[in-house]
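Only one chain is shown below, in structure tokens, and it's the form predicted alone.
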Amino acid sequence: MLSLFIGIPLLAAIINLLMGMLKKRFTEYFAIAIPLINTVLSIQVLFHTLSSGVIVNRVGGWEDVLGIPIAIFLIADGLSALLLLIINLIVLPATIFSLKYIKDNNLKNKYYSLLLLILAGVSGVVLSGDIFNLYIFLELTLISAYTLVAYDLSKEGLEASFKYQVFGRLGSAFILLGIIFLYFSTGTLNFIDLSRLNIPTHISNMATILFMVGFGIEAGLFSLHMWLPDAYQNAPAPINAISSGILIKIAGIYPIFRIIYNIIGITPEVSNLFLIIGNVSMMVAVLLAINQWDFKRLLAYHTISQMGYVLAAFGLNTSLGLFAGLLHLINHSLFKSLLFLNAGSIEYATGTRNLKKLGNLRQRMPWTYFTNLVGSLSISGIPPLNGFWSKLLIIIASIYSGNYLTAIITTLVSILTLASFTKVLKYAFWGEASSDINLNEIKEVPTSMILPMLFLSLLCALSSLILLNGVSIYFNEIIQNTLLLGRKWSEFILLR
């Protein structure tokens, strides 16, 4: 069943390249179908997760091949079944939204096939039973997005595509490196293998150095940023939803978590390193977003703040402290995945994002106005919407864990959001509009656009009365039997 995940997108993308060219209108819906189909399916995996246990497929091997035992696993517990889904809730209303925000019609067929070849590699990253596999995945990943930012053609589209695949090649080859010194001292690669063996200490500083800096380009994390606010200010707003609410999580987040706690082990070296990194992406990149004029640009910023949240609570290094980490990892999935749709949506209307240019859209853009401040007050930890409860346990887990500084920086720069968000909310939607604006030609963007930002500002609401309702067992449940409990590979639970 697992395969799935990934047989599926990779087989529609080759369908949606050859029917587009016979038949425009065939892609669009085509695309649609395939996201839809594995939210369905993922939600199947995750009840049977939490219900019966881990899923393990084996999709292909060789035994004895050189003198190696190969075999290829798809595995998915608790954790990955929830990203799953959550991958496949925001490619299915991007997907949507992109029928009317794609305008080249000679173009969808080309499109839609790399969204489905990036939603077949994230799947495979997530799914992946050893890093080689995972690091595969990764590159089929990368390699659509880099294409997708210059989908344009412009000239800034290429520089910023030229950009960012500059730095994802050496993020690359960092953690091929990485792989490298791993397979050379252990001799396997699968992540249940690895689990079990004591690496070298030198071998396990020096593999942590190489992925650090090479998923922390993937991830954007601050100092390794560069090539991020070009790339996502280019980027088609669909693409943007994707690539922060799912890209640089499960390209970057996600790997240097699973392997840090369930295969080389965290230390307080490592653990103090996450909080340096992620208290100073936090305020650094919050103090660059308020100055940003550009919709785009400014939200780029937060990605990367707002990735200093995870990655200073995984540094906390206690139950609550990897538990809201997560969280905050979904909800951010779900908020910024709907900002950066509203961004395109007033692209869309209005032909800017200069924020300097815009106002009074709340009268002729209702549905985005409702969404944009959904939104707006999410990632700003405003209760009762779900970016608050996420925040507050991050707060919560770094006083109990003595960290007052993180819980500190944290609160400020919470403040610092909703200032940023009140500038977005004055200029685009309250202020009066330049002169360059013509108000009575601007209305709103077509339902195709609208009910995928309702649809995330829904689950931006639901996730939060979830978490209200006390079913945060659940996720409780899901990192228990992930990380904490024990080394259990063995058993097919990772535990550490």
The other form holds:
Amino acid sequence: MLSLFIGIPLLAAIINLLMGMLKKRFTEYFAIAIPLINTVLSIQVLFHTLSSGVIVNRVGGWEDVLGIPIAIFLIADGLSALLLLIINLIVLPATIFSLKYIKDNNLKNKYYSLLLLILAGVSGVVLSGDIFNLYIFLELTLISAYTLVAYDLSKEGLEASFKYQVFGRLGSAFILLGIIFLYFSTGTLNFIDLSRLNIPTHISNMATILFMVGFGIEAGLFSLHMWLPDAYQNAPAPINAISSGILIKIAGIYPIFRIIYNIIGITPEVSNLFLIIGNVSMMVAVLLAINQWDFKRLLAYHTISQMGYVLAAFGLNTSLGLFAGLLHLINHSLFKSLLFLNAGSIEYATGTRNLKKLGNLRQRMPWTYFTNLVGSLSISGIPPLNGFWSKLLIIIASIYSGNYLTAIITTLVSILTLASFTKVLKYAFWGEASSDINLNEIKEVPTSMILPMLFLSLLCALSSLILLNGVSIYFNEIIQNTLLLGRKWSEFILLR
Amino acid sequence: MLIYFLSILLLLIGIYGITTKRNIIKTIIGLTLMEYAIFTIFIVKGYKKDAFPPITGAEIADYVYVDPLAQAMIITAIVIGFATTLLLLSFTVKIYQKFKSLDINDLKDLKG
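Alright, leaving the form predicted alone aside, put up the form predicted in complex with its partner chain.
Okay, now the whole complex, with that chain kicking things off.
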């Protein structure tokens, strides 16, 4: 069952590449069908995990020999199932958005194949039940992402992709070194085994540092983020939506939390580290963001800043903090991919991303304006939308746990975020256009680009419903049964 | 012990290459050296003296067998390293065609 999530996109990527050479139109509709199938499957998996706890699959059906697991494990607990659904909910609109956005017919089949490989990779990372497979799926995802950043082979694209590759490989080297430390101290790679075995303190400290640096590079945490704005500035907009919406979270943030909480075990020192990195990330990145005039680059710095929120909330190490952090992680994937799609449609319609050149688009592009308004209000935390609730919960959680500084910084950064998105709205949609652009020639983007944006803005509004009494119980249960269990997580899995 | 020392020296040479060299090819050599150092540590750690292949059913007293998983993992990691290096080198060809230079200092279109 679970191997379908990896198998279907992998197989589809190959079929897509070959069939695309023969028949050009085939590749587009085929590429949409795959995330659609996976969405349906992931809803099923989510309901299954909510009712019965955990799904554990041994790929190939290899049973344990003398109590030693030899099969490849795929584990779907609540957290994995939830993230799997979010992955597919972001990839689906991004693929539909690409239909008109990608104009070059000769590159279409390669583009969609790489997109499907990313889908296979991130699903693999989320479901993988041992640490080395996680590394392999991570590499699969990253190699596809490196290529897609320089998809048009422009000068900027090549430079950005080169930077991304050097940083990405440094990161994966650190991760591999961390895996070596864990493997030779315990003799196993399996998550369940690792969290049952006793890891010596000096090994676990070393592994924690190596994983923090390695996955931190992939997640673009502050001070390891140098590749991120460049890569995001040049990638096609749907790829931005995918990489900001899910790739940095699944390839960076999720493994950090899974490994440090469930496998190595969280210590007060590590959660303080999360808190410090989180606070510095959100403060510095938002200050850098305000200065930007390139719409995508501005959004890229906001990605770093919002990831700081998530890390700081997890650093509080209370159940409310974890709840708020995970909620913000999900909300961020929804509104940030929406905003990147907006940037893409502005570029599609006007040919530029420079905010100084744009202006008064509100009349010419009403749908883009409306969805951008939803996204901007959501990221800056205006009440009815999802961003407000998760930020409020982070502030409440930090006050409860006595971290008043975090509460102050969170509020301050929220105001600065609002300021920077007011700038976007003023320069792009209100105000006067510069003489470089002829407003009368600008048309609203085609329907296949409007629909994904509307879908994501609907999700932005709907995901605040997670806090309703009946739904938040399930959401809370997911956190209680995964991250909060700490190293007892293996007992929980084995019981089911 | 000497071999660990040498692998770590190789790792440091790799990191030195990545951080100080301005030529793209030299940066790539640094990256691969660093990865190979990690592979070497992995292989050496998995090695056992006078050990047998891990085949069950053999009737030998004090059956000492090597850990097969370390080698299996390293082969996978080498293949991944090969693919990423190939990708990086093919990008280098494209970079040379566009920029007419392999100096990192000439790659500075992106700022801010």
